[in-house]
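The chain below stands alone and is given as structure tokens, in the form predicted alone.
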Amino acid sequence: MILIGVNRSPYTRRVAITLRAYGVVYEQRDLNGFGHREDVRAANPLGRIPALVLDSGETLIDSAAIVDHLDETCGGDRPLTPRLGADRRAVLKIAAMMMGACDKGLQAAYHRNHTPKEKWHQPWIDDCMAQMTSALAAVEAMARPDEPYLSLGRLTQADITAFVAERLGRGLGIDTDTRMPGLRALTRRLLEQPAFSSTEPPPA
């Protein structure tokens, strides 16, 4: 398999962590939608990362769709997203909140980085960051210091998505050490696992 995307992207890193957690051997091409537009669009017409090229040559796009495929083909009887019932709904709810938090944080960042400062709409930036902060705080309320994971007593997509969202939020200036200490402690514990540490992007 070939993973297209940079792990600085929370969406790409979510897939990279999932691949590592499942023990899948893959090659990674460190491409992004800004510096490598044509190469990325060749894999995904939207020009977005990640994309995953399967051994068959088929290309999957969108992190949620890629993760769903990996759960189906690699997850056995303990996929990172449970297959049925209340456990599935609980994990999907957290994953949806955390990936939505990433969406909002990146919208704020893109607005600041790609719009002339005199055209910034600060209320929009503030609202995006408030939405991200609120989502992280909701997951903070679920974190328990005596539990190694958020749900089911094992690693799930709830943990993986919380990990990438917290990292992004911290990078965008949210003081998770002070405001979300339980979530921050979770991400520190997860970083000790090879699937997380081996996908850490290099410093900017």
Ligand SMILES: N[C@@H](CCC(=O)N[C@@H](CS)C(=O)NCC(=O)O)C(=O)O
The other form holds:
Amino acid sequence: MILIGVNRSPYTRRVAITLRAYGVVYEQRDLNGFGHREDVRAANPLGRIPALVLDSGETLIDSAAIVDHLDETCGGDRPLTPRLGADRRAVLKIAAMMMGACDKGLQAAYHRNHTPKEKWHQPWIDDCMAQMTSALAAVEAMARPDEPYLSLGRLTQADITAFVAERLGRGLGIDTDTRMPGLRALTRRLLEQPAFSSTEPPPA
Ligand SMILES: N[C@@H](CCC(=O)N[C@@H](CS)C(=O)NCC(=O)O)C(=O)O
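Since the structure above is the form predicted alone, I would like to see how the form predicted together with this ligand looks, so please show that one next.
After this comes the whole thing, all chains and molecules, with the earlier chain placed first.
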């Protein structure tokens, strides 16, 4: 299997952590949508990372669809996204909120990175960051200091997506150490696990 994307991308990192958590052996091509447009578009016509090339040659795109496939093929009776019922709904809700938080944070970052400074529309940037912060604060309210994971007493996509979203938010200037200490403690604990530490991107 070949993972296309850099782990600096929260979506790619989510897939990388999932692959490692399932013990899947894979290669990684460190490409990004802006620096390697042609190569990324060859794998995903939309020009986004991540993409996952399966051993059959089929290419999957979008982290949610990739994770869904990994749950189906590697998850056994304890997939990182529960298969049914209230447990599944609870994990999917947190994952949707955290991936949406990443979307909002990146919208703000893309606006700053791809628009001349004199054309920045600060209210838009502020609103995106406020939405990201609000979503992270909602997960902060679920984090319990005496519980190692957010949900079900075990690692799920709730933790993995919260981990990548908190990291992105911190990188974009949200002071999670003081504003979201429970979530920050969770991400510090997760970073002790090989699936998380081994996928840490190099410093920018
Ligand atoms: N919903 C997608 C989002 C993927 C995404 O936005 N990836 C970013 C990198 S962090 C990207 O490739 N952006 C380039 C672009 O949108 O042109 C997923 O979950 O995989």
